[in-house]
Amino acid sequence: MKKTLLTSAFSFALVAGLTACGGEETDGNGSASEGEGAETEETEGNDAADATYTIEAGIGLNNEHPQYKGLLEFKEIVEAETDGDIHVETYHSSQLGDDREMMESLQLNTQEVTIPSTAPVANFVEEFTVFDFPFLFPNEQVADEVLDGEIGDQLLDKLEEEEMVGLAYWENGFRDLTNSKRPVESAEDFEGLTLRTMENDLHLDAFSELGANPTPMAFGELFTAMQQGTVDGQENPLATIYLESFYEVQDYYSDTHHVYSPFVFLMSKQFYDGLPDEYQTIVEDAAVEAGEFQREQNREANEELLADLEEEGMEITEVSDEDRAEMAEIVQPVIDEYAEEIGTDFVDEVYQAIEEAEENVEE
C-alpha cells in the first residue's frame, strides 16, 4: 500500500512554542498536553464547506515538533492534489485524545487519521512489539530500509483486521537517556539509577536487566518527579528531551540509542474504503511523501538540538559501539523471552531483514 530545513531559526521556534517547563507533551505513548486549538492553515481556495471529504488528523505531540510539520505537509499535498475536495483539519497536543483513544476513534470512524508510535500500536497488533526490542536497529538508514520494505508492509497489512489502514512509517527516533546523577557511558553506569519509563513491560524488564530501577510514570508527572528527585532520570527521543526543557532538571545526556521508535501513519479503514480509488492513491502517496519530509525534519532537528542541550549546560556522553554491544548482550534474555511471545519465526524474519538492510546501506 506504501510507495515510495531546518535553519537556526528552528531552535528559536521550538523555544518560543513551549509552554511553562512543567507543561505536558506526549512521549509517543499518548500522554496529553494542553492544546492551543485546531491548526488548520487553509490552503488558498480550500474551504471545508466546499469539500466532499474531511479528514480530522490528530497527534499527541505539540505544534513545534517535526511530526506536526509533517502533518501540515500531508495536509498541503492532499488538499492540492484533490483541488480541495478533501479537507484536512490538523490537531496537535492530544486535543483529540491520547494515542490509544485516537486509534479507537479510527476504529469507530469518528476520526480519520492519527500517527502514534509503535508502542501503543502493539496493543492492537502484537507483532509491533518487535520495535520495542532494545538495540534492534543500528541506525536510521537501516530502519528506513526495513520499515519501507516487506517487513514493514507485512505489519501495516495486519492493521486492516483492526479497522485501521497503515499508510506509512514516520520517525519518532532513537530513545536516549538523561539523568541527574552521573554520565552513563557503559552498562555498569545504569546500576542503581531510578529511571522513569513508559508503562511497557519489555522496557521495564530491559532496564531491570541493566541494573537500573525502572519506574513507570505518567509523562505529565515526569518533570516534577525529576525536579524533586523522585526519579534520577528518564529516556526519550532527543526532540522530546529538548522541547520539555529537561535540561533544567537533568545534568547528563547519553546517546544510548537503546530503542528506535517509528511513528505509524494510520487512517480509519471505513473512511479509506469510502474514498474513490483516485483519492485512496493520493492519500497513500501523500502519507509516504510527507513521511520522507518528516524524517528529514526530525534528523536535522536532532543535529541542532544536541548542540542546544550542550549550550544549556548538559554534559553529553557518546556511547561507543562496544559499550552499546555490551548493553545489548545483557538484555538479550529479555529479547528472547518476548520473541517467544510474538513468534520466533517472525522475529527471525525481522533480524534477517535488518542484516540485509545493513549490507545495502553499506553499499
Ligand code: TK8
Second form
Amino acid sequence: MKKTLLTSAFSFALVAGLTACGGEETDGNGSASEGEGAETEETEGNDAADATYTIEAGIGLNNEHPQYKGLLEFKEIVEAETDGDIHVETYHSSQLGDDREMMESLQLNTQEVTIPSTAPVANFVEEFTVFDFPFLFPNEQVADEVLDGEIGDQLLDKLEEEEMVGLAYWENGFRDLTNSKRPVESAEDFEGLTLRTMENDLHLDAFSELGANPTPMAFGELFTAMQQGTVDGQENPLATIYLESFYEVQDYYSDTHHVYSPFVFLMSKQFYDGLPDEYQTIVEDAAVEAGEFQREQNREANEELLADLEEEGMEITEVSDEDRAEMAEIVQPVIDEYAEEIGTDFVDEVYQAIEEAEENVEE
Ligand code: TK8
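Condition change, the form predicted alone to the form predicted in complex with the named molecule:
Full complex below, order starting with the chain above.
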C-alpha cells in the first residue's frame, strides 16, 4: 500500500499529459500539477506520490529530542540524494509502537526504520547485551571508537539473521537515575526503590543486585507509571529526562552514569535488499552522517540541560567516583554471568577494543 510503484517520471508525464489535453488539474499528484502558479510546488519534491520507495521511520522519544533531529537529518539527506525517489516519513513518541514492536515490524517489513537502544536489541541478538554492561565505556569518545570499529560492525552484521540491517550507531547516552522518594548518592540508596527498567535481563538483574525492585516496561508507558506511582523512578540520559518533562513527576536526580546506551539505526532487511545498489549506499551513508550530527546535538544538549533540570525544581545529587566504584563492584557478578552467557572470548575482545580506544583517544 505504501510502496507506490509509480515512478516520478511516469506520474509527471501522466499529469503533464492531462494538462496538455486541457483536462482539469488533478488533486492527486499535487506537486506535479502544472498551471500558472507551478513555481510554488517545485520545492515540495518529496511527496510520497512522487517516490518509488517510502521509508516509515519511527522512534520512541518525542520530537524535541536530538534523536528526532537526527532522523530529520537522515530524511533530508536521503530525499535530496535520491531526488525524492525515496520518501521518508518520520514518527516519534512511540506513534508506531514501542521499541520491541517496531523491531518486529521491521522483521515483517511493515515498517522500514527504527532506532532503539541496544538494550531491547539484545532480545533479538544477545551479544548486544555487552554494550549495556554497567560502567563499560569510560566516555563517549571511546564508545564512538569501539562502536564505529570492528566490534560494532561485527554485531551489526548479526542483525541480518533477524531480518534487520544495522546501518549505524547513534547515541542515547550515559544513563542517570531519577526518583520520587529520596536523593540517591550511594549503592545503599537503591534499596527498595521500584525502578522502571528497559526490557532487558541484564538491566533487571543488575538493579536487583543493587537492592532495587526493577520493573521492565516499554518507554511509552513510563511517564504515566511515574505519575501514578506505579514506579518510584527510572533511569535514562539527561536529554530524555528533561525533554520528556520527567521533572514534573520526579524530584531527585543522580548523575550515576551507570550505563552508556548506544542507539542502533535499524532498517528492514527485506526493504534494504529490495533497494538498488546505489540507494543502499545512500541510505547507509545517510545513517552514518545523520548519526554524527545526532551525536553532536546530543552532547550539546547534555551539557546544557542539567541547569535547566535544576531550574525545574529537581534536586541534583552528584555521585562520587568512589560511590560509582562501589556500585560497579556490586553488579560485577551479574556482568560475569552475562559474559559467560554471551561468550567470554567475545567479551574479552570488547574489553581489548576499549583499552585500545582509550589509548587512541588520549593521544
Ligand atoms: C525510546 C527508548 C528509550 C530508552 C528507554 O524508544 O526505553 O528507556 O532509553 O530512549 O529507546
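What we label the rigid core is the largest C-alpha set whose atoms superpose within 1.5 Å from one form to the other. Residue numbers count along the first chain shown, from 1. The structure displayed is predicted, hence computed values, not measured ones.
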Open item on the list: Quick check: residue 187 between the two forms - does its CA shift reach 2 Å or more after fitting the rigid core?
Closed with: yes
